[in-house]
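In the block that follows, a single chain appears as structure tokens, in the form predicted on its own.
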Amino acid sequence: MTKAVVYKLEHDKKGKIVALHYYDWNKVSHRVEAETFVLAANAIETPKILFMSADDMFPNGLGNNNDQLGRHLMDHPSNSATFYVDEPIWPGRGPMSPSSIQQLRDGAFRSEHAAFRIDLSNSSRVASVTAAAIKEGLTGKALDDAIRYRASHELSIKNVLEQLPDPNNRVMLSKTKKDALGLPVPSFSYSFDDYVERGMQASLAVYAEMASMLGATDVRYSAPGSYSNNQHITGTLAMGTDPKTSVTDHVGRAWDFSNLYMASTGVMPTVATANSTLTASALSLRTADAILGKI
């Protein structure tokens, strides 16, 4: 159903969700009853809905009796290195990220620093190198030669770092800002610890080794301390075996409501170094089997 923004779940006193409430784009409220409810509004909006559903019986939000909802927010922090290699490779043909180096994601070192993988970018360099060359004041043949050389020789690599679950990294409701429907927007507490930073330093050493092996020139690193996000959000609805330390059980069902399930990357309690989509898909299929009574 399009143009429908869920803002509250309604429950009975027997541990079941009985209805959801949503606004259409004119802020007219509607109520929908069902026997089973699946929240699949991603790892940020799902906690938001549960927080907004707070009432006298659950003053801190639904599924949050043990203050775990929205906590342990994780992503894949990363930065990059860009340089010219010693032969033309002409990135821009085929998939944008055709290959990764995965051998660095596990080992005894994980007791000391974050694991990481390294992605080789295959995005076209033409637009960025052209803009840079023009900014340098190049014109005519010099500009044409610079574009051709840089677009064919420039390579960008990036790391994808593991982040450990930290209860202080979390999704919350904003106390000051609301959206166009008058609903609170999400707010965040988020930072990187020394474990991530030590992983970053280890990956920078790998960047330098790769650049040397590729005959690199003009090596450019992301600014020191600079991190990019990758929108691989996990942890905010973490599954587990103990309701005191998790939000959902092993099939993504809320501990407090027998007919409320969550299909999301958010149920993953850790993030490791792989993109989270396929894992979330597999977990969601398991959730569907649980709803159908197959497991």
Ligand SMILES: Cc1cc2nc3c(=O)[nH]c(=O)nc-3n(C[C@H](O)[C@H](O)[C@H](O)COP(=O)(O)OP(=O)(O)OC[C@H]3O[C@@H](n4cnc5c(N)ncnc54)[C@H](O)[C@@H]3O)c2cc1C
Given for the second form:
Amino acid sequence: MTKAVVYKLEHDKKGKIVALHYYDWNKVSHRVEAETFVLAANAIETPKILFMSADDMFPNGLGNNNDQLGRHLMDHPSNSATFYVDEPIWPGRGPMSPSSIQQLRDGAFRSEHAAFRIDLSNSSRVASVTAAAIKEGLTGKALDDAIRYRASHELSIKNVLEQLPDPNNRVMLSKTKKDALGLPVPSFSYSFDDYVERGMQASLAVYAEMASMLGATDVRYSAPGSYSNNQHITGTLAMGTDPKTSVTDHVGRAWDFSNLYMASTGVMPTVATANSTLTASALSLRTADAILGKI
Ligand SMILES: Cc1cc2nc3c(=O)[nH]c(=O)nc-3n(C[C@H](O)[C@H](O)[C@H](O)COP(=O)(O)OP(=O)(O)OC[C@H]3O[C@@H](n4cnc5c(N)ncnc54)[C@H](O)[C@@H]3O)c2cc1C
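Other form of same protein, the form predicted together with the named molecule, not the form predicted on its own:
To see the whole picture, the full complex is given below, headed by that same chain.
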């Protein structure tokens, strides 16, 4: 159903969800009853809906008896390095991410620093190097030569760092800000520790080794000393075997409600170093099998 913003779940006294409430874009509220409910509104909005459903019986939000909902928020902190290699490689043909170095994701070092992978980008450099060369004031043959050399020799590599689940990294409801429908927007507490920073330093050493092997010149870092995000939002609906330390069981069913399931990257209790969507899709298929009684 389009233009429908779910803002509340309604429950009975026996541990079942009985209805959901949504606003249409005119802020008219609608109520929908069902046998089974699947929250699949992303790892930020799903906990938000459950927080907004708080009432006298569940003052901290639904599915939050053990104060785990919205906690352990993770992403993949990241940065990149770009340089010219010593022979033409002409990136821009074929898939965007043709290869990735995965061997750095596991080993005894994980007791010391974050695991990571390194991606090699195959995006075309033509537009960005042309804009830079024009900005530098190059014209005529010098401009032509610069575009040809840089577009064929420039390589960008990127790390993707594992972040550990930390209960203090969390999604909450804003106490002050509301959206256009009058619903609280999410607010966040989020940081990462030295474990990630040490992983970053280890990955920078790998960047340097790669650059050296490729005869690199003009090595540039995306944002020295800072991190980018990767939109791999995980952890806030963590699945597990113990209700005290998780939000859902192993098939994504809320511990406190027998007919409420969650399908999202949020159910992943750790983020590891791989992009999260395929894992979440596989977990969602398992959730569907559980709802259908196949497992
Ligand atoms: C720029 C970008 C690049 C990315 N690249 C990759 C990649 O290369 N590989 C990878 O694995 N992942 C990638 N991701 C992450 C990927 O998009 C997410 O992991 C994935 O979409 C999460 O799936 P989800 O079902 O949990 O949430 P979503 O895909 O966000 O789906 C949630 C749905 O719920 C709806 N919704 C939200 N709130 C409500 C509400 N209150 N009522 C009703 N409906 C609601 C939303 O409209 C949306 O349709 C990328 C993300 C971004 C932003």
